[in-house]
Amino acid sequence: MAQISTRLTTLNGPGSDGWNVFYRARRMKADGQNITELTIGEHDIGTHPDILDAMHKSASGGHTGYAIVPGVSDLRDTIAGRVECQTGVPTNRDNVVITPGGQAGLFAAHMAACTPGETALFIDPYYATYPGTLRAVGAVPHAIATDAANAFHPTPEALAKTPDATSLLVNSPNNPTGTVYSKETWEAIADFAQERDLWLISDEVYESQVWAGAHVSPRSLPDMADRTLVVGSMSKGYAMTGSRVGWIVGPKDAIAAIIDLATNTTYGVPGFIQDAATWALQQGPALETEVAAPFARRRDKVLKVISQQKRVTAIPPQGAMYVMLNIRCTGLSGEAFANALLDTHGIAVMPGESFGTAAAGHVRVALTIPDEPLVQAIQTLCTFAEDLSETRA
């Protein structure tokens, strides 16, 4: 019988990545259950009605066959004048490609970083699917360890102790702990990029979720630009998740070497949906902002309720939106607890180990349902973990 390549079979590594409680709550859920699902960043508001308009005014238009592969200029030259605009850095449409979402801007980008055998470095606690993509790249995934009493920035430290590597990905706003990095932080990841002569991907799907501190794209660093290949999405800052437009930002023979890629794998992205995409960002922060208000309402919110006890912890987010809270009181992990939680309240939410090592004992809630049931199942988890904590002791 034919075999399956070690590239898929070994691509998620050995051991379990903590989704096993997010695919049973959705079978939970399909089987009539009444599951609260804090499990993922999906809006509950929906993508908004001129969006879903200026899609299918395109669409009956005719912008329904292959849309050029680089992507529709519209929307390439309306990106490259946001990020001129937010960087200072000059950029143009040689700088910008569309990608079929943020996940496969990380992916193309990592091909264009890293050639086969090569380490790529990314900071722990990650979005879940990073080791995996620098994986299907070729490239040998190295974690770099943050901690809550460093409200997970990466230390100039613990950046030193790395090995040789070709490429390093970090994300602020960061998925999953709301971290955004400070000025401080960012001046110590370009000086190692440019010591190491690194290739930087600067994951930025949540820059217009920040509750406190500064977006800062390391693009608009001294020197930093042409090492710099910036990832970008409707996804969340327009609630587009399932439209899949994203786009990666950077020098130009990156970005043509990227393009050589889409050619020959995703054949581009449909011009109806990049149509609205440009609807979308030509109407200024307006849109953007009104997706974002329910998550910071919540936000605050939610730390008001971990405030009214003393079990549970939190390091307030600074961005994005979710909330990690700490459960080691109870002596469980995040996985048992975020299993136990569901098996006996029917709240779901992820387990930190999903996220990496340096998330290990606490649990990731999505702000993604209304207040008011939130709120409910935010008291519950709390009371849940109060009782583990007390029978423990």
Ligand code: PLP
Given for the second form:
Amino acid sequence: MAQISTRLTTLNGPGSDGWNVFYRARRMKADGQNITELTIGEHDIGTHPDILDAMHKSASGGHTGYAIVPGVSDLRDTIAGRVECQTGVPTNRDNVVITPGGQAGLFAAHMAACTPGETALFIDPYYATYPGTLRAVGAVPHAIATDAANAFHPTPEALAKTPDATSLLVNSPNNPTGTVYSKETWEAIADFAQERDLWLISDEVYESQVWAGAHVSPRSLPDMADRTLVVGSMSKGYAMTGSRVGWIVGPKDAIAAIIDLATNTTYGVPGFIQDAATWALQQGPALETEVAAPFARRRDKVLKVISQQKRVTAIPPQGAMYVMLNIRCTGLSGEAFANALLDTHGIAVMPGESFGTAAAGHVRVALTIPDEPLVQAIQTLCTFAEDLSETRA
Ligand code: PLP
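For the form predicted in complex with the ligand instead of the form predicted on its own, what are the coordinates?
What follows is the whole complex; the chain from before opens it.
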């Protein structure tokens, strides 16, 4: 009997499936139940009509054949210009490859960095696919735990305790915590990457959604451009999740190697999607600001509800489209609380445990429904947590 490779049968690793609440909520909804979904990072708006017009014009103008594998020159140039402007590091199209979304970018960046069997470091809490992506390239994932008390920033001490490795994957603004790394944290990460001679893979898909502090790309830090692979995407910043278009920016030799990988795997990204992305990126910040605005507004509203009671606490997110709530007052794990909230009130949130061990006892709320039902759902969640805490006391 032909067997499925161990690379795929072991992709998800050991432990419970953190997506259980999400799938259960989807099934309940399909069965006709009224479910408030605050789970995944999908906008409640579609792609802007003007971006769709640009896509349509390109496709009806004939850009429907194979696009060149590294990505169309206009898009690579536009991204190079944007990154050079953000980082001050000279960047041109040879530093850029277009990928089918940030997820494919994370995979390709690790394919460039890690030889099978080598250790790939990443920070816990983390975006749920990270360990599987690292296993998919044959690397051995190693999580570096952070602490809510330190706003989930990695500390120099935690970095120092890690085993020998080849790469470190970081994500700021962070999913799930909303943490935006400070200058000190970036300096500690850069020192560590240089001391250990690591590739730094920087997932910056939320770069346009910063509510406090400022986004720093480690490509801008002294002596880091030659060891940093920046992963970007149109998904979050432009509500283009379904278009599957992103990029990697890095040293030319690594980008050339990733283009070889693309030739043998994805064979590029549809030209009309790339033309629409080019058009959107060339409009200046207005479109990104429009997409980001509801998340900033909803974040403030959620924090206001949290401030009006004493049981559930939040570390105010500095960026991205989520709020992490600490529900330890209930005595339940994030997973048990999320399941109980779904069963009792039809509200679906992601257990903190879906994102590693450091966020246990938390739930992640996606700010992806209109303001009024969101505020109502958070009020219900807080009252539910309060009732559970009182029953426990
Ligand atoms: N990185 C992070 C931190 C994410 O949250 C996501 C999606 O939720 C991705 C990468 C992948 O995004 P995409 O492949 O849509 O660009």
